Each structure stands twice: as C-alpha cells, then as structure tokens.
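What follows is a single chain, given as structure tokens, in the form predicted on its own.
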Amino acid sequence: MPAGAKRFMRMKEIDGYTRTCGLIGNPVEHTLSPVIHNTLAGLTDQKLCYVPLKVEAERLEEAVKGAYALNLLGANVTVPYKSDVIPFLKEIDPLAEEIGAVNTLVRTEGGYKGYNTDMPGLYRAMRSDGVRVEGEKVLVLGAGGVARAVAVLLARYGAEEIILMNRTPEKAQRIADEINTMTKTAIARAMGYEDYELLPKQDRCLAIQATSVGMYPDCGDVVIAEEAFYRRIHTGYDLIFNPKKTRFMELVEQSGGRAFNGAKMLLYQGIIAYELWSGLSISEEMADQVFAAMEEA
C-alpha cells in the first residue's frame, strides 16, 4: 500500500481481540476494499482487521459457514457471488431482498444477516456531489443485475420516470415491468440505445451507465457513441471506476453536463457496510480521508 494510504491506518497491533471482516468473492487480488475498512478501523481506533477472501464458486457455501464457524464479524461479497450468497444466509434485509443481490455479511445470533449497500452507498455518493434523484427523469444505461438495481434505488427515492435503455429492449422491458408491479405505478419504461432520438430534446435527464463497458482495459468504448445523445444529458454517473475517466464521462463534458465515476459509490458501500458492523457513524471529514487513501492506492 503507498506511504500516503498508511498515514491513515493508526491500526492497533492485531491480537486475541482483533475482530476479523473479509471479501467473498473471484478474484478478489486487486480490491480496494481492503484499503476502505483498514483505514476506517485505524481512524475510529478499532480492533479490526479487513482481508480479501477468494472462495471458488462450489465452495461459496462452505466459505460463509467457514466464516462464521471462524467468529468473522462480518463479510463483503462481490462478483459473482452477490445473488449465489443468498440461500446461506440467516436473514435478508428488505432492500436486499428487492434488488435480488447482497453485497454485506452482519453477523447475528445463528448465521449472517444480508444486506445491499452498493445501491445505498451510490444515493450517498450521488448526495455527496450535489446530485438529486427526486422529481428526476432519470436514463439508465443497461439491463442486467447492475441496471435492475440501479432501478430499484430510483424508485425508492423518488425519480419522475425510470428509462431503462439497451441494445435489446424486451430485457430492459422485464426490469421496467418488475419495477412498475413493485411500486404500483408506470414509473419505468424502456427503449432500444438508437431509440435516443425519441428522447425530447428539450429535456436534460440525468444517466447512470450501468454497464462494463469502458471498463479497464477497453477504455475507449461507449455503449451510445452519438453525440446528439449526450446533450440530453445534465448529469452522467458512470459506476465503473478504472479508468478514472470514461468514454461516457468525456462524452458527457463534452456537451456540457457533469460527470462522475463509480469511486464515491465504492467508498459509501464500503463506509455502510463498516457502519453495520461497528455500529458507529461515519463523519464526512473521515470519509474524505478514505477516499483521499483510496486515490492514493
């Protein structure tokens, strides 16, 4: 870990009190999870300590037993376990349970508890940077389990109308369908990519790039290369973090909207997920510092 990200780390030394967290996942070798919860624990002065867990997919059961057997305190689950996690658990949080994907382990009397704080962490992320999702029309950009996720988080805070976009529409229309029976409402439609056109001109939405693609090392592509797109766009989140500064992002500046990257999402899922196992409340000024170390790593 660079000089910069251990200045944050004032860790006590490890011994028979340390409490143990770790991520489930494949691969897990170049996580900044670890860099979150080791600098978290060193600044609120907790005997904790934070390590990657790679868990073959037929041993996905075995490792949450394993883990609790072990006393871990508590878990992150990422690719391509966030779904495949579920039938272990004891309990599913309501939120959890409506995205369909778990990403943090809490341990209570009797196994771990679910929760998904991916989708909480990116409305804090959202919030950090001075953008709002009520009243929004908002365009999400894909339509897999990211998307759906996406959707759902929109739904629960209040966006206008939810456009689900992708290169095959009837997928997205499944994701719309699921979200307008949840909320009792026609909140969500969907449209093709090249159905942008349809969009009112007059109308700058905000979009959230819910895809891989542009994602390190293919950095240059875009799922909606056209330029006429982007100046429908006032605000462009791109969940992808690496590279820092996507194609969608550029595109987005380029016709004069914001945009930013996944990385705030990553530091407030990792910030919840540490506030569920500590119990203690996070302050701005530490998780600037975190993201400072994050950077840094």
Ligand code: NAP
Contents of the next structure:
Amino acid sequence: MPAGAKRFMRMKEIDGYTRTCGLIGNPVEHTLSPVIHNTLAGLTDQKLCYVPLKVEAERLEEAVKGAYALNLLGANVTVPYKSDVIPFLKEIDPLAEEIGAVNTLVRTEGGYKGYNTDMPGLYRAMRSDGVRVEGEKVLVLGAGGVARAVAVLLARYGAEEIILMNRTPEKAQRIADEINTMTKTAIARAMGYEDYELLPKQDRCLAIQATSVGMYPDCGDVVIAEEAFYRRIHTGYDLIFNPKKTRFMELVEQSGGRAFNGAKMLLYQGIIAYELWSGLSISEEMADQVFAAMEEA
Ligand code: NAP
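Structure of the form predicted together with this ligand, given the form predicted on its own:
Entire complex below, previous chain first.
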C-alpha cells in the first residue's frame, strides 16, 4: 500500500473517542517519539494519537495548564524543559524527584503527575542487551543532566563503584558528592579524562558514554581517543543513537569490548511512558516491532 494511503487509513481511525498525547519541547521537529507512540497505539488497538507540541520557554506553565484543560491524556517532556516543568505538576514520582528531571506527564485528578522514564528505559534497554549493572564498576563519561540521572540509576541498581569523568571535573565531583550523600556511602568518585591511566589495568569496566560528543554531524569525535583507555572497558554503552555506530563504540569494539548505542533507551523510555498512559504491558515482540518502525523512520 502506498505511504499516502496508509496515512489516510490511520487518519480515518481518529474519531471523537481518540485521546491525545504529545511531546512538549523545543525543538521537537526531529523527534522519533510520534513513531514510537503511534506505532504502539496501532499495535495495541488503542484510540490514541501522539503529536509534537513545540513550546516557547516563557509559555511552559501555560502549555502544561492548557494541555490539562484540553483533556490531553499525557505528554512527554524533552530538552530544555525536563527540570523546568516540575513546578507546574500536581505530583511527582519519587524516582523523578531524586533525579530532578521529568520526561513523562500522566493525567491525574486535578493535574499531571511527573515521572522519569529515561532511566528505567536505560535499565530495561541494558537488560535487553544483556548488560548488567549489579556489582559492576562503572565509568560514566559526562556530568550533564543525563549523566547525573545515570549515576542515580547505577546507585539504585547496585553498581559496586561509580566513576564520573568529565571535561569540567568539578561538575563530576558535584554529582559524586550528591550520590554519596544520597546513598550515605562512598560509592561515587570523580576524575578528569586525562586521569584514566590511574584506573587499574586488570579489571575491565562497563562504561556509559553520556556526553553529547560524537553526535551527528560530528560523528568522528570522542572524549578520549587513546586506545589504552578502551583496553580497560569490557562493555561500552553510548547514549547517542545518531549515528548508529559512534566513534566511541568503534574504539570499544577495536579493543575487544561489546558496544551498544542509545536507540533502545529511547525505545524503552517511550514504552514505559505508553504503559503509564494506557495501563497496558508491552511485550518484547511488540517492542521489536516498534524498534523496526524507528529504524525505518
Ligand atoms: P548536557 O547536560 O548538555 O551535558 C553535556 C555533557 O557533554 C557534559 O558532560 C559536557 O561536558 C559534555 N560535552 C559537551 N561538549 C563537549 C566537548 N566538546 N568536549 C568534552 N565534553 C563535552 O546534556 P545531557 O542532557 O546530559 O545529554 C547528553 C547526551 O545524552 C545527549 O547529547 C544525547 O545524545 C544523550 N541522550 C540520549 C537519550 C536517549 O534516549 N538515548 C536521552 C537523553 C539524552 P562539560 O560539563 O565539561 O560541559
């Protein structure tokens, strides 16, 4: 069937019972979230339609209140509003509060409840790829919003040690201090990229690449280029998904490690949000179908 006919068939399914969800952010034009949620709605036979909702910074409160007034079932929230949206919610899930970022709004009586599905999404993606966190010594590259959330996840899911590395080491140290205070342990520490030689050579680590370096169009970039660093890594998980194989992933593989990109994290953060909105549980078979639709898009 031609793409135009398929689109027409889908449009015909929208009727007076259709519920709307959307993505609040700016920019929103390049998002894959509509592919994820509209495919899920089709696979699960739900009357649900997902659209991008571009919002200017000074109108975020109005946008959240307006979405509620317009009876939107829920929304995702993306850059740059994941923290800024919190004051406009009725309630916040404890994990999202701990992470300090909300990427999913779920309609409740009197307002939206905020969740963070990015981190459970990353955990589910890693499990689906056979990557364990429990008992692991983990290197986190980066100290931005996502790296902080990753560190919270690692502490929650039983990593043995968390080493945060960043271009600006003070930011990595701040996160390490927060994690240690939160967990009342000394599980986290910080170092600069140039200090990787201080890491023991004999035990290889899981490394999570949580910087924006290496993202399209700067595909050849990487925060550490030395081969000696990659010999210390058994698994490299890059949160970037465009390009599909980053330079970081190539370097991990060249040193004999396994490497994964961030596409499955994106998939599972969407699936968990959809499960919250619909009350359904999405099977791995359906997850595979959505992943195929994302790859096609
Ligand atoms: P952020 O808060 O802006 O942090 C950016 C990080 O990258 C910081 O650690 C920053 O170091 C580092 N960085 C940027 N440019 C650099 C350079 N030229 N050299 C060295 N380090 C540099 O961003 P974020 O929100 O944490 O997001 C980070 C990445 O996560 C995104 O780019 C995206 O690819 C990925 N992500 C993936 C998903 C998914 O579903 N797969 C979801 C969300 C995010 P400084 O602190 O020194 O500036």
